[in-house]
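Only one chain is shown below, in C-alpha cells, and it's the form predicted on its own.
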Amino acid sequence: MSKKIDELLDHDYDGIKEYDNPLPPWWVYLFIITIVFSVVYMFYYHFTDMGDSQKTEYTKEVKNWDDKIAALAAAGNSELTYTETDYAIIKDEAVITSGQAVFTKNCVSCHGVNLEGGVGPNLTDDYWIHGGKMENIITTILNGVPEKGMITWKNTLLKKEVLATANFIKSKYGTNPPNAKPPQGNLYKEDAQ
C-alpha cells in the first residue's frame, strides 16, 4: 500500500496554504468513543434514575457524615465533648510542639508564620475578635468564623490536635512578633481568665 501523497488544498490565505489530508485512525477513534461515552453519560445520569446526580451524591454524603457524627455523640464519644478539664492551659513542650505542626499545616496561610496575623487576626496581643479564653479558642477553631473565611475544623482535625493547637497559640501569647496586625477585637486579659 502506497502513502498518500499531501494534497494541498486551492485555496491560501495572506500565502499560507493548507493541507487536506486526514487525521490518524487513532484520533478518530478516540474522537469517537467520546462522543459514544457521552450519550452513554447522558443517559446514564440524566435521562434515567440509575445514576445520581451530584445533588444526590451531596445530599447523601452530608447525611452520612451527620449520622456518624450523631452516632458517636449519642455513644458519649469524648472526640465530640469538651469539658472543663479540656479547656486548662498545659504547658508541655510535646503538647505545644504537636500544636505548632498542626498550626503550620493549616493557619499559617490566614495567621502568620508567627502568629502575627495577615487576613487572619493577631493571634499573640491581647485583642480577640471572639474571646481570648481557652474555651473560646477551642469553639473558634471547631466552629470557624466561615462569614470570614475561616473554615470549621471539627470535621478535619481530632479532639487532641485542636487542643494541641489552643495550647499552642496561648503560648505565643506576648510575643510581640515583628510585623504583627493591629489589634482587632476586644481587649482580654491573661490573668483575667
The other form holds:
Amino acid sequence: MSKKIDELLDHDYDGIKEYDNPLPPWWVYLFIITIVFSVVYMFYYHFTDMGDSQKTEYTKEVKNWDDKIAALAAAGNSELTYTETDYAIIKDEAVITSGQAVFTKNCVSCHGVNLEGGVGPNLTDDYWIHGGKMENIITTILNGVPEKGMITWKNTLLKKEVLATANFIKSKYGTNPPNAKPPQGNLYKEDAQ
Ligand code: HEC
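Please could you give me the other form, the form predicted together with heme C, since above is the form predicted on its own?
Every chain and every other molecule in the complex is listed next, the one we just looked at coming first.
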C-alpha cells in the first residue's frame, strides 16, 4: 500500500486549513466493534431472556440472602445451641480444611493469612483477650467484638462453619508465624492438648 500524502480541503478559514485524511483504521474498527457490541448487548439483555435484567438480578440476590437467613435460623446458630460436645477439639483434616476456607474468605484481612494478626490479634499464641478455650473462641466468633471492629458472625456463618473455623484456629496454635503481632490479653496455656 502506498503511503497517502496528506491532502488539504479547499476551504480556508482566515488561514486555518483542514486535512482531508481518512480516520485511522484502529479508530474505525473500534467504532464498528462498539456498534456490533451494542446490537449483541441489546439482543442478549433486552430482546431475549438470555441475560438477567437488573431487576431479575436484584430479585435473585435478595432471594439468595433470604434463603441464607432462613438456613441460619433453621440451623439455630446462636451460642445457646452449642453444647459441651461442640467444644471438643476436632483434628479431622476435612473439618480443618473447610474452616480454613471460611477463614480465608472472611478473616484473613484482619487476622493475617497465617493468623499472625494485623488489625485483629495474633491467633496462634498463648495470649487471648476474650479467652483461649474453645468455647471462648466460638463465642467471640459468634458475637464478634463490634466496638473493636470485628462484626458478629452468627448472622453470616452457619454453625458448622463457625465450628470448623474455631477448629482451624486451634490447629494453628503455636505455629509461630513470621511477623507475628505481639501478644495481647491474658495468658492461656493449651493444657488440654
Ligand atoms: C475487620 C477486622 C476483623 C475481621 C474481618 C475479623 N476479626 Fe477477629 N478480631 C478483630 C479484632 C480487632 C479483634 C480484637 C478485639 C478486641 O480487642 O477485643 C478480634 C478478635 C478475634 C478473636 C479473639 C482473639 C482474642 O485474643 O481473644 C477471635 C477468636 C477472632 N477475632 C476470630 C475471627 C474469625 C474466625 C474471623 C472470621 C470469621 C474474624 N475474627 C474476622 C478484627 C477482625
